[in-house]
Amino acid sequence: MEEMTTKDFDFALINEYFVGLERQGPGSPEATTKALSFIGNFSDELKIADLGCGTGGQTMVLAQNIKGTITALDLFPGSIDKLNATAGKLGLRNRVKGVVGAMNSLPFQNEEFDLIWSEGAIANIGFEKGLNYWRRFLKRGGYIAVTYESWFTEERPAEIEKFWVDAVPEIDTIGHDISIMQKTGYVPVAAFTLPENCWIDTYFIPQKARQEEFLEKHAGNKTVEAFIANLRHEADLYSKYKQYYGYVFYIGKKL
């Protein structure tokens, strides 16, 4: 049978059952605050935006740590309605604000913000056509931060490379994602691998009970079967081959 990605599902489901989660991709708030390390000169006025925020776990550990406005942007009204909620509890609201949109088609103005930051997101629109576009939002000397799905092989087993390939067509080295960043116009700040609780303890672990009751909620709905079978398919995946991939956090610096 031949396998199936996310991509080849319907994207409403896909966004229902991910809005149930507090994260929509791998990560940690550590890995935020990691990345964050590397980006100098903070200042009260910073301008972020947060794009494909999802439901927004790492847009709060972003206000949480540093100072500034975060713009947060996503495609699915649902991820924004919760982000905006999340962000009043918090106390965030005069400082973290949600909308709705493409990360292709952004309602900025060019040089508006001094960093840019995507966890699990680019992939969606490529990782050298994200950053090219939107480098242009970039005020000179801003910041970029993004997770991207790469190889940590020259070569892996045939199984674990059809599946991403399917996933992620432009899916790399490391070293082969350094170089574009550099060609997009970036002076590579950092780069390091999400240790593997990124995956397991705050991805994997809390789809259990999601997927049992998304099951429940559409029993019977074979779409709904296929797309949670994909997803356990891919854990499964990650436990055989996590030795030859990952998320990596590119940091870069606009000349």
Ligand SMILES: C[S@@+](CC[C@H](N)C(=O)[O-])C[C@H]1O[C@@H](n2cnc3c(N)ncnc32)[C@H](O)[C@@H]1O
Given for the second form:
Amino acid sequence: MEEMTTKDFDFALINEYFVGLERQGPGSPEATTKALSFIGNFSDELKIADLGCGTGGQTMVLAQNIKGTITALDLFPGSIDKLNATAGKLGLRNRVKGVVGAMNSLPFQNEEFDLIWSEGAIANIGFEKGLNYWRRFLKRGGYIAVTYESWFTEERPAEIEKFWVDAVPEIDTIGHDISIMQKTGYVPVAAFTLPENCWIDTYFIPQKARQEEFLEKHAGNKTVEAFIANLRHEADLYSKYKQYYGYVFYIGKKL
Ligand SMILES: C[S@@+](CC[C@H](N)C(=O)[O-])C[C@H]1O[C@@H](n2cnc3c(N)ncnc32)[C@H](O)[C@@H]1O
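Compare with the form predicted on its own: the form predicted together with the named molecule:
Zooming out: every chain and molecule, the one shown earlier first.
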């Protein structure tokens, strides 16, 4: 076996941790279906891409609520294996296909999709860059729906400002992000903030047991301890500062 670099190890570790969870970011079936309600004209032929799909929490909700085929893409092979297994269990294999790939180098044709979906993942490429780059893969009249971290207020306490600017340097206000959507060539159709239960019930609470078992499995491993401490810090900051930031669903249409 080749020697693993720290970066490889971190990648493997994060993958292993998150594959054990149903969702890898805040969201809920209700939020996904609410976002879908802003997108009209569903046909049997709809082609959908779900970018940064993780293990497919939102992919299955999409598949169960609209007709058409979904190509779900993520960098982590373990997440894609789990997504394809879940699609099989739910009888969705003929309509849902998970593929390993990078969202900044998509293996798709121009104007291939009617709908591009992405929950909690666009920050990995950058909000403006992602909207700009993904637009070419949408048909004219196609829709994009993404969730992205945004500030709810013009100003906020330094502690939370620093945490999020370190994590997502481009983070900005909802008004600014809607203007980016317009600037990158979409008509903004809707924007709504994800309610607290999308963070607490589907993201932080399921992680509690996962963190305990992960620490036990990797007992004495300092990298794992630091990784879990960081996740717990994120949850603490959310309960302290949730009035200042959150995820927002941005829905736009390509003319
Ligand atoms: C916060 S998780 C969200 C996962 C899922 N959409 C959800 O909401 O549960 C972000 C996902 O983006 C994926 N990701 C990060 N960088 C990526 C890239 N460059 N290309 C494709 N996927 C990427 C990660 O592997 C991870 O599954």
